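First, one chain by itself: the form predicted alone, in structure tokens.
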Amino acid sequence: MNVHEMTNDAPVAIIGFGAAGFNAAIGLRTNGYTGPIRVFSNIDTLPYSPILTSYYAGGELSYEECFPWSQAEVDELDLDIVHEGPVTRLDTDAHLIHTEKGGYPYSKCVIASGSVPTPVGFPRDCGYDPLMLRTMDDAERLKDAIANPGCTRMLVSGTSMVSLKTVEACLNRNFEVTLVGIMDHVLDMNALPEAAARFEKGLAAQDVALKLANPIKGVEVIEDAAHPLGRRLEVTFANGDVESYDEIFVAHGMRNNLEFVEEDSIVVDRGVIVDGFMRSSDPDVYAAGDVVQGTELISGDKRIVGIWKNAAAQGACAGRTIAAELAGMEPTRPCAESLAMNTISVRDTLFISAGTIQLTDNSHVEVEDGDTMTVVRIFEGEGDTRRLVGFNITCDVDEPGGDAYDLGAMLTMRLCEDCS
């Protein structure tokens, strides 16, 4: 195998070129590192935001608007970008990163390889490849499906943020949409039942058919010459119902990209375990973004909090930590502890959350129902030890700068103060 440039001045390597990877490069350059940076990217485009792909697929954003950084900004960082497909192996003993075409030495390495959607639970032997959403290629496929005049009935499986934005994209095309999930409510990872129930009413008002706690059990591709697509998808649900759809979108969770990490080379649980400076158990390997179990603000535990803001902050921290260490100094500014925060709207129905919804024996839930808004606050402790640890807001009106957004900002500030 060819080994590239085995010298004593090996580059700092970044595996992945999303929010975490790009901000790691920025962190290196803005903190005085002038040496070589080699980025391993399995995309041929500029770095883009996976968050925005659903907006592109739904026609709310142009292709160009999915890319937060320009070519000029990438060029200014003076990066050696390797486009040789996915990294196949990280050899921490030899300080080599392997692709299918060779091995590349590194002095320090940032793992920022992100995550991919998984169709776990979908019947994979049915002969149909479901629509999913993460990459721009995924977005193009979903966009084409939605734009096809022969497609008018969509089944969306999964009740996450990505699923709900796909529902909105279909509604904007006047589709018949059914939302199916394994749990009793939508947003099961982010919302308590009281907030989720109000969101569900907003979906029902838009004629979204809800099949909750009634997952897909089988899919059969039926050849149908009379159908504009030449086939239809016959879906059997857990309760025995059988219905036909034109396409199926699946969002059943994410899997992080760590297959190239050799067993026992660094400490990995569900993700790479890092300290406050994004350092792994190997002194020359760092990690940021969806692959990281960093310190979570509310619990103090090591958890994956896979949101754009955290990925950017963690990448920047890894970069400035490496810059300090290569300059012979100790890093002094750790990354802020991760906080889960989410905002989503489906047409006029808005949901905002932050913190945790994991209830313990010490938790207290307060629900406030108003004419247009449901607010759920989660507290822990009593008296002087009482602290806000999470909240949900569901509002029937999505008004930029409105009461729901103001309340969300205020509660997020209090949450950070109570838990810091």
The other form holds:
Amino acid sequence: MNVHEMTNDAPVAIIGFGAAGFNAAIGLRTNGYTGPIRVFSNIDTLPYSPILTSYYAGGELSYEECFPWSQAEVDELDLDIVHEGPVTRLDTDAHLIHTEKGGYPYSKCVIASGSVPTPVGFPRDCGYDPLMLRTMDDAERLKDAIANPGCTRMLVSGTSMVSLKTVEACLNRNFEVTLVGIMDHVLDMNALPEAAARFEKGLAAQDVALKLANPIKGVEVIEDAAHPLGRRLEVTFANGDVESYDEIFVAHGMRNNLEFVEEDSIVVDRGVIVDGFMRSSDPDVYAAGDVVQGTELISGDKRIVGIWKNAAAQGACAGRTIAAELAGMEPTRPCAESLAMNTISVRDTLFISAGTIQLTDNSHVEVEDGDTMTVVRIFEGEGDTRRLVGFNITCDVDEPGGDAYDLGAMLTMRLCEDCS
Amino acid sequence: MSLLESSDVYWNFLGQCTQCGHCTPACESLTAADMTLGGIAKRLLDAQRNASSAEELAVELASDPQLTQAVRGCFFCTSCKNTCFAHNDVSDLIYHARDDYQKLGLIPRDTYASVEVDKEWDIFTAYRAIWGIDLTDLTRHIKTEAHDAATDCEVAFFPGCSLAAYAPELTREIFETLDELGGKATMIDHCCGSPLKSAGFFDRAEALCDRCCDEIASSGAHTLVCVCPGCKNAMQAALDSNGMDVRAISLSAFLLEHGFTPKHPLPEGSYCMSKACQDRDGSCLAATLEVLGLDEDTVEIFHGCCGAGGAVNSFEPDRVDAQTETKLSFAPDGSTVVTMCPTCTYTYAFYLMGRPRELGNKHYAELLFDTQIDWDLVFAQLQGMWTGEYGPWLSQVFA
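Would you generate the structure of this protein in the form predicted together with the partner chain, following the form predicted alone above?
And the full complex, kicking off with our chain again.
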């Protein structure tokens, strides 16, 4: 083992250099920590925003615009960035982080290694590697695919935010797009049927073919010399329909990057279990972002809520907690509880949500169907204990600063007040 | 030490922003500046990086017209925040940026001299002094020749600067109602500090709120009734940070809770609600609709700033008129615009004075109480202040 150094003042280590990792560095530096920070990044570029990758693939943003932070900003944070591929092992007993090239000591460690998409459910042995979207490399591949003049028919599998932004990217390139999902409605993780149905109408109005509750059953790569791509993809759906596509995009789920965490070294359920200060069960290990099971606002349960805002807030909290502890103080400002909140538009069709759509016996749903907007409010309890726990807004118009956004912000605030 | 006092705030904002650009088209000022919210933080930090002294930093910032536009052209309407996928807090960012601009001497004094509301004389106190508006009998917690300092008040009333100055009789009528419904009342006769924050005096605004808190504490009141949602937000934040067990509540909500019956029936006609941008969660709007007996489904509600926010009139006066016009354009002729913040009422009244329309303009309190605001008188008196015997004194005080 090549241990690069071993001192009593080992750096604070950050595993991962996305929103959570970058904000952990900011949290450290803005809270008085002046010691060394070592970041383990498995990319050779600056941190990128996964949210912007679909905009890049769709031609709305340039490559450079996908990177929220500049080299000058990274330099000012004074980070030692290790580009040796993924971390292979976190040895919490020896306080060592291992890459393929060696081991690095740490005093405190933030796990901010994020997540990757998984093609779970896609026929793995069909000989076709589906398009997915998370990294800039994924975005490049998707961009190349939809920029290829020989490619005109796209099948998008999965009805999440990523899938829908991919639908938009394809529409911007005048593709024929089919959206396929396992459930009856789009946005099944975020929307109740009334709101989803309006969104589906918006998609249909943009000529997106919907195949809901009719997932992919099989894919066959057919060699076809007459096709510009030299092959086509014959897809069999659950209802027996067979159709031909040029490319298939898949967003079926996410898997967090925790392979390097040794079993029983820290408490991990579906993610690293943390307290309000992002501390894991190991006193020198913290976690933030998609790898974290933190306290969720509505339920009070420990859950993964993998969105940018939470990752940034959790990273910043981990950083300031470590800065306080290394200065011999108790941290004073815990992280806000996680709240699932999403906004997505596919051209003019806008969807905004926050909170939960999990209905219980105690839930009460109010639906308001207007000329341009459907608003679904989900309440729990009665009388004085009644609280707003979730909402969906689907609007036929995406007007920045418009009524739908105002209402979304208003309901988000009310939900936070009700549930805090 | 950082050259920018709020450097950490900008770093934290920068970290939270994806730079997706969604906020830009939500705001005319950001559009004119061609900037995102995160871009503001970025440019401030860039300028700091490029400067080795406060003087150099001031030059850097002053020579960036886009950044100046974004920082000083903000109404604090939060349209950009509402549109941001992460609801990143623009108000906090801009208030701090203005604070730094102020400290670096980048905001000229003549743009805020008349609204230094923590000094003895500002435009409101001068107006009241010149026109003999005396409400000292309502500030029961402060000893005067007529009364001792009361420490047993139940309710503190916070009318805000505009209402107390331009509608003293309405202020008095509301006060009497609070006294009747909620128990012994007193009036906190100060500003919430909003004009100071807009001018970049963050610390002074907070100090002013703290002074209000001290007075509330001395009065013994446990409820603070605010007419304007912005005052309510500022005061609730100050009460919380001072660890006080006092609840700030909007006048509408207080009246609802106490079973208030409007002093006169709502005149027939159509109503448009001008939602105050400081009413972030819409709770004041909901209570106001309810106390007025208006149905949310049948009343037109419009969002966005009236034009008075953020002291933009001291930077881009033309945009204020345009903003007011845009907002009023939602109201059809023949309808009545109902405002929640008295400064909005003032702003609309001023606009309509120059461009008359068949449009009613009422603060919600006017629809609940008997006294109405005489805007013709107010504007005549405001103008008269400067041309009458007090003109030279005012010019000197606000120079």
